[in-house]
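Take a look at this one chain, the form predicted on its own, written out in structure tokens.
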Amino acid sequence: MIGIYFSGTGNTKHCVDMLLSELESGAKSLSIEDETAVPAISESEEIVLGYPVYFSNIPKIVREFLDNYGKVFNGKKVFIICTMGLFSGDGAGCSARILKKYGAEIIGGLHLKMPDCIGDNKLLKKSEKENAEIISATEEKIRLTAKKIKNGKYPKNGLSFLHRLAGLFGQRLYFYNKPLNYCKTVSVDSKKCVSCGICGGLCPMKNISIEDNKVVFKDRCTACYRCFSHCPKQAITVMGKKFYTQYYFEEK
């Protein structure tokens, strides 16, 4: 068993790692950004695939990974983990439908609520205490899920037709193009920015560079909020226009 994930701010990585540790001692996880991820999938029979849900859909970086390397999932058993700030609809079903076309067997899906990382939108902001409670509840759900899986009972979150309707009419129909296209609204406040380069080093899309002591964004932002959440000067916004709070998951 191996875990393959995309995690902008650490939420999904934590959830994948925890489920793996509960299911199989020594099982490892790899980011889809890791060049060894595809060979690792080839060598494994069972895959735990994890990613955050954006507008009840797959992040563009994850969709591109599946489109580029879908064939390697042929004959594999895949369990899908989706993390969400509030609503996920058929988050797991979105990748399940793609993977089935490449011959994968979808053995289950799990939707997990984690603290929202969209820190330039006030809608889902919560206190540190509330976030800690969300994480604690999710960790308990992961432990219970692992026990059920060991008994051969896999949850099917996000995989039914009803889930698909919920995802479609709950969000995806109204924001369909957002996760399918690159984000065009990422920007930096030049008065705050000190051109430290942290954002460029963290960007999974290599979308950020420092040129003439200025941050330059290209056209491949996947809206993962990694740059936003780690900017020491809080100078970046991604989809919103005003900074409210930063969040990224830190392992204890």
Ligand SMILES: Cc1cc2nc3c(=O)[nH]c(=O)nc-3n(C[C@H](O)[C@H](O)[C@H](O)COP(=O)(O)O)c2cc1C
Contents of the next structure:
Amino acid sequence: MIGIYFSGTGNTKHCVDMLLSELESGAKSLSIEDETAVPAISESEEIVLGYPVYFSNIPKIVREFLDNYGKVFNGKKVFIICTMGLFSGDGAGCSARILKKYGAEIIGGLHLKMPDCIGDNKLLKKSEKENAEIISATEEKIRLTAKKIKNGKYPKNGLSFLHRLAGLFGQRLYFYNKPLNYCKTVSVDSKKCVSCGICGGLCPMKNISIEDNKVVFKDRCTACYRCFSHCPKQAITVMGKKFYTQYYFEEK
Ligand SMILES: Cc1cc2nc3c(=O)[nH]c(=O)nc-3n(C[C@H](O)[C@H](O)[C@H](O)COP(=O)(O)O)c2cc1C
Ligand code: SF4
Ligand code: SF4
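Instead of the form predicted on its own shown above, give the structure for the form predicted together with the named molecule, please.
Let us now look at the entire complex, which starts with that chain.
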């Protein structure tokens, strides 16, 4: 068993790693950014696939990964983990439908609430205490899920037709194009930026470069909030216009 994940700000990585460690000691996980991820999938029978839900859908970077390498999932048993701030509907179903077309067997789905990584929207801002409570409740859910899986009972979160309707009418119809296209609104406040280059080194899409001491965004932003969350000067916004709070899951 291996874990394959995308995680902009650490939530999904933590959840995938925790479920793996509860299920099989020594099982390792790899980000889809890692060039060894595809060969690792082809060598494994069972895969835990994790990603954050964006607008009740799959992040653009994950969709591209499945479009490019979907064939490697042929014949694999896949358990899907989705993390989210509040609501997803059929977050797991969105990749399940794609993977089934490539011949994968979907053995279950798990939706996990984690702190919201969007820090440039005041409405989504939470205190550290609230975030800690969310994480603690989710960790308990992961422990319970692992026990059930060991008894052969796989949860099916997000995989039913009703979940699909909830995802579609809850969000996807209103934000249809957002997760299908690159984000065009990421920007930097040049008065705050000190051209340290941290954001460019971290971007999973290689979307940021420093040219003439200035941050330049290309046109391949997947809106993951990683640059936003790590900028030491809080100089970046992604979808919002104003900075409120940074969030990144740190392993203790
Ligand atoms: C562009 C974007 C869209 C999001 N859309 C949703 C959403 O539709 N529903 C939800 O509950 N959370 C949503 N979130 C919150 C993330 O799914 C959540 O914080 C997730 O745990 C982040 O995972 P990560 O740290 O692994 O990147 C969204 C986050 C981003 C960046
Ligand atoms: S991390 Fe922040 S301060 Fe550093 S180059 Fe990027 S935007 Fe500028
Ligand atoms: S520019 Fe920032 S938000 Fe966009 S993909 Fe890169 S790290 Fe993520």
